[in-house]
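In the block that follows, a single chain appears as structure tokens, in the form predicted alone.
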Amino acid sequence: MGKVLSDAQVAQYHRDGFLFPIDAFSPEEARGFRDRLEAFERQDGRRFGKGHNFKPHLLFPWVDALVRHPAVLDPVEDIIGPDIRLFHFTIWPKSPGDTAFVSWHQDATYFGLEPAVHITAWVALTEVPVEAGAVEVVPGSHRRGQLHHAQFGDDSNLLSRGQTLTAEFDRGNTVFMTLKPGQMSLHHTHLIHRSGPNLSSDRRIGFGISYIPTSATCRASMRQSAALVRGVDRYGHFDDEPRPLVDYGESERAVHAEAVARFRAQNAEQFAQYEAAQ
């Protein structure tokens, strides 16, 4: 028995490659997080999207607090252990009627992490029914390991490189991970998944938080940074990321810019190596 997950739930995660729903925050707490995000949008004069959506825990103390919250980290610890770094983090907002989608893919494709033990905690700040673009997964597909992807240009695809799975897979038994505000899901880095456009009447806002055990390494030639969010790091494979002190401060923006630049360089390098190996 783990901190919050039962032995049966842990076994289910390892069998299926995903687990949901997990109650993390109350609907009122989720609404508070949404209000903070939308208050910044009004101040900044644009919707949260490309530019802020990578590693926002480095820009906003309230986001930093969320990714370190025991309600999020306890189930993650039950899967990958007590010493945890946050490797990457993406916010996926979809407006009502927006054509934005996420193509079929595996998270591990361009991360360059060894071993492939990265886990994504997807925390919903809004209602996420099927029609809002809930994440759709292929149960057990993580057991196939890394599959072939190709890059496709599509402005509506939220994935930065439009990476899309080209290998054949069975779509006959997919599952939609529908969530209520404050609930979260967990999924394995090799799980095949996607999400469609938001056809509901409200925004669809979720935090995709990528956690790794501190023992994991990254193949990138440029050393990467990652936030130590729980436990201790006995390995030193990543540079530490400092915690933000104020919302969107000058120092916070500088730290964020450097961390994102490193990640983008790593991502490009892994993409080039991946393509060369095909």
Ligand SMILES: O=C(O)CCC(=O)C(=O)O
Given for the second form:
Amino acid sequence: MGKVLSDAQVAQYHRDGFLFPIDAFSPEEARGFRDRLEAFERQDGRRFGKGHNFKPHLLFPWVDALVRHPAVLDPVEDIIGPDIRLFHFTIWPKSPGDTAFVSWHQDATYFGLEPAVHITAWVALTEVPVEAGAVEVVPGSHRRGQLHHAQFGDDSNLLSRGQTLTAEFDRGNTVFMTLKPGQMSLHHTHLIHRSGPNLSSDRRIGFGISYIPTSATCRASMRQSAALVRGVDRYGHFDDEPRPLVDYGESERAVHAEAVARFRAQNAEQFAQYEAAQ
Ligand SMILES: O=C(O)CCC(=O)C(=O)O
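Can you swap the form predicted alone for the form predicted together with the named molecule?
And the full complex, kicking off with our chain again.
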């Protein structure tokens, strides 16, 4: 038995590459998160979306608190151990009726992490039924390791590089990770997954929070930053990121811009190396 997951759940994660639903927050708390996010969107005059959806935990103290919340971190710790850094964070919003989708992919493809032990906690801020474009996964596919991807330009694809799996895989046995507001799923960095457009009448919003054990390294030539969210770091592979003190403050925006620029640079480098190796 781990902190919160049973031995059977941990074994299930290792066998299938995903686990859901996990109750993290109450529906009221999830509504509160959504309200704060949407209040900021109104104030900012734009909605979160592709190109503008990375690392919000560096901008907003309430998001920083969420990514460190035991309800999220305890199940993560049960899988990757007690010393945890937050490597990446993507807000995944889909409006009703728009064409936004996510192509079949494995998260590890351009992350350059070694070993590939990265895990994503996907926290639902809204209802996520199948028709809203729930994340669809291929059970056990993480055990195949890194598979071949190619880049396809499509503005509706929420993946920044439009990376799409080209390897063959079994589509006959997929699972939709449907969630209620406040629930979350966990998935492995090699798990094959995607999501379709939102055909429901409400927005579908998820926080994709990607954690690594502090022992993991990143191959990038530019040193990366990653927030230490639990435990201690005996390795020093990443620079720390300061925690935000006020919503969208000037120094918060500067820290965020620098961290995102570093992430984009490493992502571009991994992509170039990946392409050159094909
Ligand atoms: O939210 C989505 O539709 C896709 C999420 C995803 O690809 C991820 O969290 O890795």
